[in-house]
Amino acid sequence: MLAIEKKRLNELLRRMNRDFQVYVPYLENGTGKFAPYQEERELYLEMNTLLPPKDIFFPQTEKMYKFRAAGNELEIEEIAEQKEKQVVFGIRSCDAFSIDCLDKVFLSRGYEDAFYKNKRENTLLVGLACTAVGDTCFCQSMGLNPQEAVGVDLQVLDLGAEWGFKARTAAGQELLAKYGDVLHETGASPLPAEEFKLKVEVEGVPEKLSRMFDHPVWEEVSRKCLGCALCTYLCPTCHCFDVSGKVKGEEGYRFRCWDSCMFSEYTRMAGGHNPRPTKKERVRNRFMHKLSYFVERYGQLLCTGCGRCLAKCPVNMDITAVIRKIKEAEVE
């Protein structure tokens, strides 16, 4: 395996940067989240970050198109952002599922979006492997391997006293032949990730919620959630968005902006119709979207088990309470 010392990471990372925009976890303010590579910066690695890196492929707010308006004439022109090569260095096992999650949404059934693609497809991904596991981390109750991470292109191992690279692709195999010159060849052992504290059993939930649409369990969950949004805007799969505008004289511009299926206005129609009216259905769509309509369509789950929305939910909701709730559940 090649690695690297880990007193050195910034060698490469200096190197990486020249020929890509590399992203990197740093802690700013105290909230760790991905940002520009900066050399005099300390990496912050220890733990993931609280702000996933979703927002990397599809910002929290991000400019579609602008026009110009002058009598009966029309000029729309589209802005095409051409994104420079970059490279994610530090994602974890969950996050890269997220982003995995994310392609479907983006990428799949007939649909690209072009924003999303753009920068998707000019992104090589660096997986870190966790070895300190958090309070609230369940990434492997869903399936995941918290140090082999799904869809990255290289995958970073701790061996201790270096950094071990492995390709999972043949970019990764390119980037790890463009900066060899700063690895070298160790025989040293992946440190194992600790035991995980917090554990759920997912099996069998999808097919169940598929029979608990109007299930009492709904009002007894929503009961104690404010409907702030943290979990949303904190979650790497949660990907609603709504689309508004600006205009000043004849010249103006289009643009998306994050959303959240907890707010009522979310769902609320032109005609002032609203589906999902009360708390009790916009905290059921959340996590059917999660752990049911998300399986249907795509075949696999809407939570990594990054255990974010648990860590800072102000009245402490916990979508593992939930899941073991629903397996408890009497249904006809």
The other form holds:
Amino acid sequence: MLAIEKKRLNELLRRMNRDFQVYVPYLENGTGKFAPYQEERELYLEMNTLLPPKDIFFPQTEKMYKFRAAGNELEIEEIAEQKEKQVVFGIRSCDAFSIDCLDKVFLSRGYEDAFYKNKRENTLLVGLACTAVGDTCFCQSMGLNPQEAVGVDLQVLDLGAEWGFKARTAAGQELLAKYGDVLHETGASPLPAEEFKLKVEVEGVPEKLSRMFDHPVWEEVSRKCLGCALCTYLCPTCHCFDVSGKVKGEEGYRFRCWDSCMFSEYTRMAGGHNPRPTKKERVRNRFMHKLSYFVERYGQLLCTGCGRCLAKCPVNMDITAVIRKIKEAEVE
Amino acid sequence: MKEITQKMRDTARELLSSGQVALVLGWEKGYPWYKSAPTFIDKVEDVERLVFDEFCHNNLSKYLLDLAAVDGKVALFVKGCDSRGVNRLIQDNQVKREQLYIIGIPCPGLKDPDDAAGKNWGDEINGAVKCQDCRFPNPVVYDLLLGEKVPAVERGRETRELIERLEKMKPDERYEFWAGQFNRCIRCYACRNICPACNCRECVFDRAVPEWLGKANNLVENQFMQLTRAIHVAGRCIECGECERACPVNIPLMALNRKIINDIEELFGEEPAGLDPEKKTPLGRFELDDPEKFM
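Would you mind giving the form predicted together with the partner chain, to go alongside the form predicted alone above?
First the chain shown before, then all remaining chains and molecules of the complex.
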């Protein structure tokens, strides 16, 4: 396997950053996030980032087009698509699978989202195997391997003193060839991942949920929820957005921005009717979407077990506890 | 704390089985071990879930806003800060005192769950920032007090030092500091939704027509949201620190709230919010001799 000494990783990233826009995990004010590579900054590779990398492909706020309307004249200008080649370095298995979920949403079933597609197609993913497992991590229970990410071009493995690289795609192979001169052949073997502290059995849950729309469990589960959007905004797979615009005089632009099914105005219609009037319906929708509707539509769960929602929810809403409750629930 | 837990369960059992209350709001053990979560007990057999430990951060008074439809009295456990939240909600006519059975717990100061992440039970864990400058660890209103009253202890100075540092800055530097903080805001509204002072029927930020606050995440909108919030809760913030604890990106919101509290106390006299439900809030009343230093 090709490898680089850990202390020399910067040399590789520096080289890579000349050819691509490289995103790496950093710690900023105690918050882990992916940000453009800067030579002098210390990488954060100990644990997963708090903020998922989804905003690299699906920014929280994204301009879509500009317009100018004067009298009967209307001009529309598409906002330039990003063409720059980029590399996301250090993506964990949970987050790599979340990008697979987003690909299904934005690129499959007959409609391709041009904004997402452009960034996605120009991006190479470099996975980073987990050895330390966080208290709230449960990707294994969701069928993922913390050391082998789905859909990455390269997988980085922790060999102790070195980082090892395994190519997973032709593009990954090319990357290794391109930077071969800073890599060396090694016989060291990867460190294993720790035992998961959090486990949950999800088998049968999607099918069971399809018969639980009116189950009293939702009343119980939603009671402590505050209805903030923290879980959905930290979630690597949540992808709802709203489209709004800004107009000043004759000119304006349209943009889209993250939205959340947890907000009361999310499904509020013109005239004021809201089919999800209380947090019970909103919480139900969130779990149904993750664990049932998405499975029905795309054949996979919309939860990757990253554990961010559980780690940060101010009232300890715990999706694994909800799954256990669903398992235990009696259904007619 | 085991003793308090036992007393909580005994009290809840008695209140529910005698029919004095229909619902008990308390805390139960969550996951991981350094999280305790709000819980709703309406059956005697569930009282064993109740706990009190150093991770019972949640201010349960917030849930009183959801409980208008509960048929009967509601019992809730309160620490010092939470009890001020209850008084504030009574003051705002959100709940009636006679609907409540308040069980006070003198608070020894809580621990920081973020510092506990990755550690084991029994390890040394830092105190919660929100408890550092607590002035009222003992409940200020209750029907029953569990345990002995505790003295107010200064446990740290992080927030006060930040305020002192900010006060010494030039306006431009101060602007830069807060701009850096609010730039990070992801507008998840956890700070608003966990706050007992945020009890408007419809929040200005949720208003679509007219749209006071745009949905775009940028510094201008984030600042507008955060400063509006800080000014809106001015004189009503009960210093529970839940906004800052809930913030996933570590914005030091209590430095802002606490600075405003300091200013109000300096301008209008010593009267922290939520001590006396009969007295109008400093910014909610008018007196002819009010100072006008800011004019």
